[in-house]
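Okay, so here's just one chain, in structure tokens, the form predicted on its own.
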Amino acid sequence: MDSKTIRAKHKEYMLPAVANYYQEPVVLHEGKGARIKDLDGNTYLDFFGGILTVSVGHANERVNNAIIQQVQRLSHVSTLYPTVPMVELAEKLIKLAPGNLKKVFFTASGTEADETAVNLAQVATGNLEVIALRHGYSGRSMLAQSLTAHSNYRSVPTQVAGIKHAMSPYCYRCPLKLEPSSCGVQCARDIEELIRTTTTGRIAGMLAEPIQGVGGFIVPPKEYLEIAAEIVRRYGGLMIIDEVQTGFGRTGKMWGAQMSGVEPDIMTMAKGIANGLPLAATLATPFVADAFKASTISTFGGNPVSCAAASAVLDEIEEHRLVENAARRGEELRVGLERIQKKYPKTIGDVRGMGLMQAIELVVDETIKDRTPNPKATLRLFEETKKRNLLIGKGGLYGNTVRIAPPLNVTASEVEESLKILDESFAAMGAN
């Protein structure tokens, strides 16, 4: 079948909600390294990886031959038995881990692996109430919905009850009208007051990401969570870091939370764990693991072949350094995209992201500090881009966020050739 096959049926028979980029949209057939190539031969520098999930390159050899070898051992069997894939990957999960956390439990999404986060916090403290953030995604669950705080990600209003929403440190939207460099952080302030006024005082702990991933890349001050976190335990809770899209070296340091120094009493993980492959991880301390005394399973989770290829992304990373390579080609990034906001001051109104998390949002006019949202330059940007052969990411409450994620082995070359494509898009979409 050909491209304009597929999208017909796919407009058939998949479920109206389920979106696609492009007015005309790609229809991606077969990838190596940060190149995939579409149904009709056209080759891509794909820059978005799966949203952050193709950690090592498409059809990485290692992680495939991993996967090769096991699925023709053993393809599957769920946690009610243990298997080497599983174990193995645990022992190095555990090694990488900051902190004291010291167990694990797999799931297949990051969906799955915050649920059981909430789940072992309420259980381990006796409390109920969950504090989140604004701008902040969970997944697609009932309680991840509740989670997250993005009304389009709400199917329904009826959400599950004892969520709170702190402010989101969303320094460039400052909900507080404050500046970066004199406001004392009143975000991470305010969970103090959030959590006197809008629950019962005792609270099961805060999810928080690193870096806010589908809200944009939102890079919180470097003393945020460390505020965070000395308030929410002094109010009986746990910190549960959700490196679903930070984890594995994309913000140049294996963990996101590495950046703060807060040591996580509960940490989830997926995406770009298994190059692709469902998986997720939830890890905990012994003292919250040991307090979980129901029965439970998963299907899935820690199924032997993506267990295996999780190992085999692991080894990569290790073993081509790719963490440094990440920190270097995205200071790179960082530097060529703050270049390309100067020569396009109006539409460009802030850069910003860590390692292979970059992120820019178009405004209206930031030269005169309008900056009221712009998605359809963002819409605009994204057709010329696909022109020349570039793919990038969307995200923001907004729509008008540009993500940018290459895989952690993303060469010199390769990032500069994005810049080009960028740098000439934003001129073919008239930007100034």
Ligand SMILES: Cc1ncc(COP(=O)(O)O)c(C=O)c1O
Contents of the next structure:
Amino acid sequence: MDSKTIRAKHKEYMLPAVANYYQEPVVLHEGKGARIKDLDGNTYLDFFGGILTVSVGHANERVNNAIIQQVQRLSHVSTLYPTVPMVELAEKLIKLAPGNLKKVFFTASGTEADETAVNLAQVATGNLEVIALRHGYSGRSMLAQSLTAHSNYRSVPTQVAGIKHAMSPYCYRCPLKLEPSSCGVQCARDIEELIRTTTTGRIAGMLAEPIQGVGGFIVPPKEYLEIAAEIVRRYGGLMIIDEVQTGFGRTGKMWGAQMSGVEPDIMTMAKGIANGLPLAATLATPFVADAFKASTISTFGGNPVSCAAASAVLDEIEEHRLVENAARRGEELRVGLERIQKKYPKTIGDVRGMGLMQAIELVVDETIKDRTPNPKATLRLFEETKKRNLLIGKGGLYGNTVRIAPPLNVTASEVEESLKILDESFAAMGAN
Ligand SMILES: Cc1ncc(COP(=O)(O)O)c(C=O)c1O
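Given the form predicted on its own above, what does the protein look like in the form predicted together with the ligand?
Whole complex next, starting from this chain.
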């Protein structure tokens, strides 16, 4: 079958809401490392990795071998039985996790990991209300849609009560119209007023992404999480850190929350954990984990094949020092993007991110501070980069933020190649 046929069948059979990138979606067929081929034989540099998930590159040999060996041995038992891959992975994650996170519950998606986290916080504290962040994304279940603060991703009005959304630490579009150099991180301090005015005064916790991923790689001021955690804990709550996008070296550190001094009470992870196999984990302190007394199972949680893949991912990250590579290549990517921003100062309003999680926000005219989002320019950039064989991602409430997140083992020359394509693409679309 060719790409055209697949596109037509996709359109015929999938829910129309399943959006694809590009006017003519690319039908991806095989990959190796940071390169991916479509069904028509075109090869692209994949700088979005299935939404920050292909952490150690497509068809990674170590991960594939681990999958093949495990699938030939045993593919499924559910959480009702202990297995070697599940226990080995749990031990590795606990060794890597910050603070006192000593217990794990495995599920199959980030949505479930966040659901589990909120549930644990409610049971452990005896409180129900939860603080989430505007511009945050937690997934597609009813609770996750309620935690998510993007109208685009909410199919029905918020269904789950007791969730209050704090201001996003979105410095480029500061909700308080303050300057980062002198703001005193008022957005974090406002959480106290939010709790005192909109909740019963006792909360279960706050769920926060260290960098808001779907929101457009929004990086908070480095004091943000610490100020927020102090307030949340004073009102009886726990800190739930969602590392679904930021975990496993993506930011140039093992965990995104390491940018702060905050030790999470609960941490969630998914995406990059198993290089694309469905797996997620919720880690908790013994106090939190022990409080949960109800029976709980996850049919697909801790699937042995996914766990074997995740263990291989962690070995790959350690052996090839990929956290350091993410920091170094991330720095090169950032310097290059800032160089491009100087060439197109009207169009590129902001460059932000950490490590291999970098974003550029496109606006009408940054030189006169007209920061009106420019989603049309973003779409044009997508088409131009595609023509030049580079795949990138999109994000942000306004659809005007480009997300760039290659695999952690991307090389310096691949980063250079991507920057050249981006520069040429901006030129081709007449950016200035
Ligand atoms: C920060 C964050 N949390 C949770 C989720 C939900 O994960 P999943 O799509 O695996 O359910 C996502 C997905 O993009 C995410 O970015």
